[in-house]
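Starting off, we have a lone chain in the form predicted alone, written out as structure tokens.
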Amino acid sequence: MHVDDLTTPALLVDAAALEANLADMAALLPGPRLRPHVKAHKTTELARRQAAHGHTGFTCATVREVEGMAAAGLGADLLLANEVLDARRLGAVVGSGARVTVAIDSEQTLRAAVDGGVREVLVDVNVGLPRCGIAPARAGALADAARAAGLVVRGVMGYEGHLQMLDDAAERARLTTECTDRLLAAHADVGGEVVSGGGTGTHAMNTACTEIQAGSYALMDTAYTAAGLPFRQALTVLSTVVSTTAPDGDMPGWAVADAGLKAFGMDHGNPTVPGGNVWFCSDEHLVFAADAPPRTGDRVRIVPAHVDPTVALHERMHLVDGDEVLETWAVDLRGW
């Protein structure tokens, strides 16, 4: 197939960039040192390629994308990196002989493990992003309380959110420093063999997790280019261009794509149209200027800015040489 043959808007992966972002982190984070977050590509078969390069142990962000995960025969190590306040579907998925863990940060979370009959738990410490997880001072006495329970404590996670795009790298490990020493403290008191944490922006400069909990180096997206990531953009949108307005006087010409609101996830800005200027974003448009302008019926291939929730708008993926489409992809972990 042809990537003219598919139907705007469609998700892209560039197979050689793809390959190449998963040897380079294989090769600086190998075997258990990573443990990949699904949520930044929610592919099965996406997960398969992060497998054979030796990464085998998954972080889930959702229930959904656990169940998948294990229903797909990669449950050997799956870790729920959120609360919940019902495990019952967990246990179900422990119960067909998948290893799941689950973060708790709280009586009540702790509680839902044990109801919904999953046994291991990693306690959940805030190092600085105001979200979820215990303050490191009382993960000690949270890890006691689930032990008394019956619960399996496998060690501590801390996720340094707010850090990953800061733009001064050197600022960023410095804090980044001050984010795993609260953890370290953590986990002293908590005890286990695992302390995760850290993710895409953090990879190198993390070097006190026993594993990271990388995603978005698989695909990419123009705020962690920017951020000075060494990891190639593999992801694009294509799109197709179904209006133009020529230059007239004073005002410029502009073209319209058929790729907006509903398929680039937006928090981090606009998309980009290499070689363009995006002016603004509708439902269903993009609204562009561009050196070379296009001319109605052209495809364009756009950068989004965030990944993640540009991956979840999506039911599929296709893998690409070029212009050759080599495989189809469902994206099959979406939903909760």
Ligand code: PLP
The other form holds:
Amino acid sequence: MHVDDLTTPALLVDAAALEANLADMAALLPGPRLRPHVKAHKTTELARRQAAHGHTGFTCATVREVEGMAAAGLGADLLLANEVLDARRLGAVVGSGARVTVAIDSEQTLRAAVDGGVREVLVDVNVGLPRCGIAPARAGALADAARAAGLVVRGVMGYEGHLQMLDDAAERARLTTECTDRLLAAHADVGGEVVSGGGTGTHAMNTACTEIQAGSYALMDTAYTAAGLPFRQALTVLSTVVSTTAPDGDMPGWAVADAGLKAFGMDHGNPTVPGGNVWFCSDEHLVFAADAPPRTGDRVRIVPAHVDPTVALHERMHLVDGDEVLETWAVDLRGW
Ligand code: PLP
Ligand code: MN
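So the form predicted alone is up there; where is the form predicted together with pyridoxal-5'-phosphate?
Shown next: the complete complex, the earlier chain at its head.
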């Protein structure tokens, strides 16, 4: 199939860029040193490629992702790096033969794991991002309570999400060490063999963790590229120019592509049109000016600023080599 035959907007994944990203990361963090986060792509076929590069344990953000990974035969070691108050669906996944570990940061989430039939947990530690995670000083007591309740405590996790996009890499590294020091202090009280954390932005500097939870590295986005990450931009949104307006006096010309707020996660800013200047997005429109003005009917490949929420808006992604569509993958881990 040719990309011109795709209905736009359509998610494209450059096959060579994806493969290079997976290979580069696997060289740096081989096998179990990386626990790829599937929330960044929500696609079991892409996870299968990561498994082919040697990573057989995965990180998930939702119960639905855990279910979908297990159903796809990728359930050897799934970590739900998130808190749940109803773990019954996770217990059902355990019952189907997959290995599931869930994060806990409170008596309530501990109880949910027990009641839901999940047997293995990590104590989620607050390392500085004001989100989930128990205070480091209280982690040991939660681990004791979990063991007393019959759970296996595999170790700790802590996510330094507030640092991932810091422009200054030296500062990012310094602050990451502060975070991992908190995590290691908690680990000393909790025990277990797992110290899990990190992301694409800190994958090379978070050396204290036994495993890194990076996800965005596979497809990438402009925000991570701007932060200096060494991975290639594999993801674009193919769109069609549906209207153009020629320059008129002082008013420059512009073009309108058929991919707007409903095709891009926008919390990291506007998407980027190569060779163009994006003015704004509305629901189904992206308005841009370009040095070489496009014509109505032209197709443009637009680069998202934030990979995860962009992918989650699309039902499928197309693996391409130039203008050739090699494969089409369902974004099958969407929804809750
Ligand atoms: N771990 C957790 C718990 C996360 O929430 C995230 C992303 O938000 C990550 C790891 C890392 O993801 P990324 O590689 O996309 O930065
Ligand atoms: Mn993200």
